[in-house]
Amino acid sequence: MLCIETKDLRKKYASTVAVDGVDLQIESGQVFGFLGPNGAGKSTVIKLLTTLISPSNGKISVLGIDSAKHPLEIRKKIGVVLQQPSYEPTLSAEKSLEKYGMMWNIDKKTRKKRTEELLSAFGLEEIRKKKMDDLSIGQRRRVQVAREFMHDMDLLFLDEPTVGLDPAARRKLLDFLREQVKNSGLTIFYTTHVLSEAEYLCDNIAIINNGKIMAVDSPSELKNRFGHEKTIKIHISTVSEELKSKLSTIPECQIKLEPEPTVIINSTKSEIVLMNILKILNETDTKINDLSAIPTNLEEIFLKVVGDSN
């Protein structure tokens, strides 16, 4: 089953256009991550998604909803949490949560329930009875994250979620989102500007840039359509003037002297270039200390999408 559907999805301010032509089909219960530089119009497809703005033209179906028709419907299925913070200073972060979850008209018992619950599972058992206000910016950003699970949803909305985040609680959430769409089906719409989140949480990815869909496809597929170059480098004990001036003659071949001498390939033909190397490094009696292969990651990915699109 189709979760979001845009047709021919176009948002245009005065002459600025900030989303063009957008066509997206994303299944059920999977992460689909939306990644894009600054200004390349993700803020502006989750507010259309959302409801929160209307389209200039095309066509949008939000869990087989027709938003144009039936906003209200859809506000009912999902949950959003933008990259604005919203909160308020004078409530815990127990209470903040409780609240939530009264506006969704949830009950008191399921709601002391799942309260408990989202404390433990983000980590803010030592701080619920602090004010918002006295939260540091990630722990508010937790807080701000655990409240959407108070409620039932189809669907969640998030946008850069992680800002302020240390390494081990941005793991934590990461984890916990993983769990949450395995476990109960949920769909996550997610944007990040942190790559290796997108590679290690996200089933499906779309690139987007001036307004455009430039790619889409698993983290995977992705490596292999755009992925072809690897990089690799051989740590060495010494560098002669011999060794410099064979290789000088390999292209996308560098020699690095520090910290310790290595030589290093980025090439698309690496298997071949490297099989050259080891040639000239028997010639030149090179003793070999270390090699490795480091294939192309998601952020070069990226990089050269975006890049090719300017």
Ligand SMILES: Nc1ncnc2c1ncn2[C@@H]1O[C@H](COP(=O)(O)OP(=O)(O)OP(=O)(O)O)[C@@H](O)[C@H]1O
Contents of the next structure:
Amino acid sequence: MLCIETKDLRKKYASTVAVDGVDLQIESGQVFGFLGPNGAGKSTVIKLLTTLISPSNGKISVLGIDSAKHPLEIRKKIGVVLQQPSYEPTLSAEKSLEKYGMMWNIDKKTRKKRTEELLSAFGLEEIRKKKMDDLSIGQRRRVQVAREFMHDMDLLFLDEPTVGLDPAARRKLLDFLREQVKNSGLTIFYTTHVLSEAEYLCDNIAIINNGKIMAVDSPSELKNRFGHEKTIKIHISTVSEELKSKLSTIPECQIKLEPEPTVIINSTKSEIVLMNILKILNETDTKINDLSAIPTNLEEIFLKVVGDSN
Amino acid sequence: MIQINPIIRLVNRNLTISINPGFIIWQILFPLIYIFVAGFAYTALIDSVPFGGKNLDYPAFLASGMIGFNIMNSTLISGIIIWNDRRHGMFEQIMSGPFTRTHYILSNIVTIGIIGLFSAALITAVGYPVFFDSVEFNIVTIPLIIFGSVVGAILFGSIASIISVKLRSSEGFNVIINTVFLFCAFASTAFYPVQGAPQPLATIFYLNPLSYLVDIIRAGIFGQVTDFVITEMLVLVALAAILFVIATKLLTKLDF
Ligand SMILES: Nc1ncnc2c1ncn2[C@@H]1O[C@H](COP(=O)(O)OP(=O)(O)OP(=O)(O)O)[C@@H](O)[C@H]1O
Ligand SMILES: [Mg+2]
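Since the structure above is the form predicted alone, I would like to see how the form predicted in complex with the named molecule looks, so please show that one next.
Full complex below, order starting with the chain above.
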């Protein structure tokens, strides 16, 4: 089933077009990453999809429900962690979770159980009695994300949930999210500026810039499509003159002598180039010490896609 | 059809976040001290106050005025809730959850209604020994007190809401809301009888909705429902309705 579907979605503010004709089709049961530079329109899309604001144009269907007709029905089935902090300053961390569960009409027993589980899953036990006002920014963020799991939902929006989290807490959260998707079939709509995070977590990724979708695909497909050059390094024992002259016929490769003799391939067709070079190495009796491929990372793709569209 | 359940859940939250020791002290201790200290100290200056067909002694007059004052004060809560919700991102959070703006607005009204009634009951209980002599609780007067408390709570709650929607900075909010409420408190018939006031002040008294609220509640307590009080009830309802509509419009239009 399509979890989120938008057609020609647009949102205009007085002087800016924040979202400019976005078409999305997102299947259930996955983590969908939504990447883009500052001001690209990520948070605006989330506000549109969560029915917080209404579009200037276009259609939105979330969990099969038309957002223009039944926004409340959508909101009952989703969870939202917005980009900006949200908390009750006078409540303790524990009470915040508890009261939030109450607001979602979760019965008392379940509330108690979930509060304990979440305090532990998010490493909040030590600060459970502390007032939200007295917590650090990262601690507060953790409570904000944890709180959303007090209620059941089919779809969760997370707008940069890991901002302010330390590396351990960040990893813990990512693993927790993965677990949730695996166990409960939850769908997560996830934005972040940390691309390694998106790579670790997301099944599919959309890149948005200036309110327009630039690319949508799985991380590996994106790499195939946009990973223009792949780098392969072959560490060899010695470099003979014969090898040098033979390799000079292949323009996609270069030889480095320092710190150790290495042949570096930089090509869009690096696999084919590699075959040719292995042949030459064989012919010249050159011993291979080590061979490594440097994967294209999402960051490079992001920079390329965004750079091209600008 | 508006569902009741989400409103009750929001009211539950509102009460949890607003009731704290500071608020309770302000709500109970201050009026108590004022009724007993000021009430008896000023008796030397103000002998008795004519009200309807009765003559009230000043402590009785003051204690009954205090009820209206306390209702007004307690509605500050609604402004503070809205203002805090916006400042701390809870307004967006609630609006992206299983609630509508109507739920949010109605839950605020119910919250101030509850706090208003509670504080009215409290001061009535506390003030009872003071106005024991002249009190006339009956089938007309008790509903009148409740009516006044609820309409008054809606009226001042709307004023507090309007101010909280219009102001973003914390200083601005506090200064404006305290000025407005302090003016309402002292330029009213809550603490001082209009009969003794010079003409311009007496006019100002009746430009102030708190005077209407206080008169209605006093009429309830002392069983003096005159034609003038009935006019005041109409004015209070009309004013509360207008301000409530404005507050609702502003809240509905609030952008994210
Ligand atoms: N309420 C608003 N009024 C006017 N313009 C707005 C409003 N909200 C967003 N914008 C504009 O819309 C554009 C998209 O903003 P949005 O917050 O969606 O970006 P984003 O992709 O979430 O960026 P970031 O990574 O910084 O969070 C920006 O140019 C922003 O200035
Ligand atoms: Mg954003």
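Residue numbers count along the first chain shown, from 1. All of these numbers come straight from a predicted model, not from anything done at the bench. Rigid core here is just the name for the largest C-alpha set that superposes within 1.5 Å across the two forms.
Once both forms are fitted on their core, a CA shift of 2 Å or more is seen for L257 between the two forms. Taking 2 Å as the criterion, D285 counts as shifted between the two forms: its C-alpha moves by at least this amount when the rigid core is aligned.
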